[in-house]
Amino acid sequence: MLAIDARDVVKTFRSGVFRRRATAALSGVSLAVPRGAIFGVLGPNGAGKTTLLSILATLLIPDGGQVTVLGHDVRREATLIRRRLNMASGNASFLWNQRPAEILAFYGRLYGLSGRALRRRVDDLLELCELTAYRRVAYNALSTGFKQRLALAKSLVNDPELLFLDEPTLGLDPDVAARLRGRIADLRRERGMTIVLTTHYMREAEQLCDEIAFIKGGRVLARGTAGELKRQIRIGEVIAFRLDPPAAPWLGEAAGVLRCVTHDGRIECTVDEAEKRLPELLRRLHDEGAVVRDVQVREPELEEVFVELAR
């Protein structure tokens, strides 16, 4: 069952008075997100990621296409959808002098909480996001990391079925980002929450996301698991040989070898499946009389896929 079913979504922004300009933010984007999945949306700045999330969260109305979220149409049933989702941004901003407990209580009231239930909810969220010790610290006195945690806590105040996270670890130190990613993974594991996130961090997408969609110029260029994306654009595992003699011209034509380059005294072969191809290549190298001085195998980084698609 799908949490999000978006088909051929189009959104154009118009500006100017005397010389009207039209900027196509989305040009026929289609996505299908299963319930309980963590789905990543990646792309360069200006690709349309935030516009897409805003449409899915019913904050913008699409110009064309069909969008169903949690079984409801975003145009006709936005109110029903909003009760069941929430959103957090890496650039979140709250009133400078309010305290985390006050901020969470304010948003809790917007969702109908009051009295003991509201106090319990605020306490639970502060504990979940490791903010209990900072409940009475003014917002502008919090570090960037704690502000991000507060934004996440706010987005959980209504215990949403669907959560949108726009660059949730933007600008955080690596250790703080790692803890926040752990919290996000826990939400899916413990609550079965569907999460859609945008990110610039390839490692984050690989660690968290079941599926990833790459968007550029308002279009989905590729989607799938991290492994599937690597295979789609012929970025496979890399086997690096140091040989004596140092050349083996036939390697580039061997079965399963996608490309072969020489770098820093090594022959680096990108292959479709290292576990299968390595024994075959070693056997033939032996038969050809080559001495293998060293061999290394590494998986490609998702960032390599991103670079290829962003060109």
Given for the second form:
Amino acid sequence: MLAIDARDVVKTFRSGVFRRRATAALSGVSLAVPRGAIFGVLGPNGAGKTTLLSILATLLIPDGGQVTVLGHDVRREATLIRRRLNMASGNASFLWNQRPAEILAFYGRLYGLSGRALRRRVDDLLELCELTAYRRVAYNALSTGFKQRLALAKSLVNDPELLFLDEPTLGLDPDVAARLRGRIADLRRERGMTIVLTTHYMREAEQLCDEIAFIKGGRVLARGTAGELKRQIRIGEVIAFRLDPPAAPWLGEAAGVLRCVTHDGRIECTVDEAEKRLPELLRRLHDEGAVVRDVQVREPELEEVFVELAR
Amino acid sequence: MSWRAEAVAVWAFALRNLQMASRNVFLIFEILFWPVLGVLMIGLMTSFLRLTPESTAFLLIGQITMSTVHVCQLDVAYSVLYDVWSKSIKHGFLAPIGVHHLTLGSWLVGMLRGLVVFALAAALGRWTFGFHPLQPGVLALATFLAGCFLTAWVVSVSVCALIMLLGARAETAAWACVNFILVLAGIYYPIDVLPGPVAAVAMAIPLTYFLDAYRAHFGFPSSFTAPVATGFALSAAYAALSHWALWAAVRHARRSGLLLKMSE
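The structure above corresponds to the form predicted alone; please provide the structure of the form predicted in complex with its partner chain.
The complete assembly is shown below, putting the previous chain first.
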């Protein structure tokens, strides 16, 4: 069963009064997100990620294509969809002098919650996002991390079946980001929520997402699990050496070596075929008099796939 | 949406405006400083010109109306402007609400604040310049106030539509539009003194009729046959039209991306 079924979605933004300028944000994006999945949308700045999420969340009306969210058409049945989804973004903002409890209560009321049910929901969300101690602090006085947690809490106020997270850990300290990622994983596990997220952090996508779509220039360039993406892109495998002496400048030009970088005292060579190149490189290192202290062969990181696709 | 959920969504906007109003010192100015200053200025001018009590009442009604309508309409405009200023407008429109929840909830607070302004300004007018707001009776006063609030609602919903259509650069409309309407509606003069085409425009404004009906109780014969009924009929038509305009503006903002732009 699909939570999202988007086919050939097109969106163009027009600006200017006298000189009309048209910017194509999405040029035929198709996506299918199964219910209960965590789906990642990756891509460079201006790729169309936020536009896509906004269309799926009914904040934007697409110019063309078919979009069905939770079984309803986004153009004709937007109100029905809105009851069942919510969204949080990394640069979320709320009224400056409202307090977290008031902000959550306000949005809770917009979803029809009132009385004891509303109070209980607000208390639960404040506790879930570790905001209880800050319930009476004005929004403006909260740190970035707490603002982000509040945005996540707000996005859960209607207990949505479908949650959109637009760069949820943007600008957070690593420990706070890790905790937030834990919360996101819990949401899927405990509530069966479908989550669609955009992020610039590849490790986050790799850690959280069942499936990833890579968008660039308003088109989906590749999609699949992190492993599938790595194989699809065929950017080779990585052989990491620890050498003594620690440098071998010729490695970068050796046959089959696509590129070489030195990282943390290790030389990481991306090669076309590790099985074939490893013996050749080891033989030459031996001939050159280098001592190989350690050698590892691994798949490329998702970040390397991202760099390759974004190129 | 059930009736209960409808009421709760309306209450959400009312409560938020109340919370914001209670924490903003400038909003105290809006309901205290300017209305009091206005009544004092107009009242002192009538003393200097040695106007009759009827003429004094005529001008003070205009001044008090101006303050009341102004404050009431600002609350509705604020309900959108708060979200524009704080860049949080997309969150509201992500929820399953209609534009009427927003306009009704904030209008409730606008009426409350408008009533406070009217009571303060009228009490000051009574105390210092002998103006009797209840002279026409409670029903006539209630009708007049209802007319003021309806006009404020219609103007402010139109202002919200403009903001949703043009973005934050239309925010000056929140302060300018109402003054323009008030000038046309004849706050300090009967609309007969306006040039022909302008007077015709004035006759399309509901407040013109409510002012006319209220002032008739202070010795100024009505220029219309059924001013109150006309005022209410026009208000109903404009309320429907302005809400349609706001709905269309929000839809346009969803199509053009302005809704997102105002949240970035």
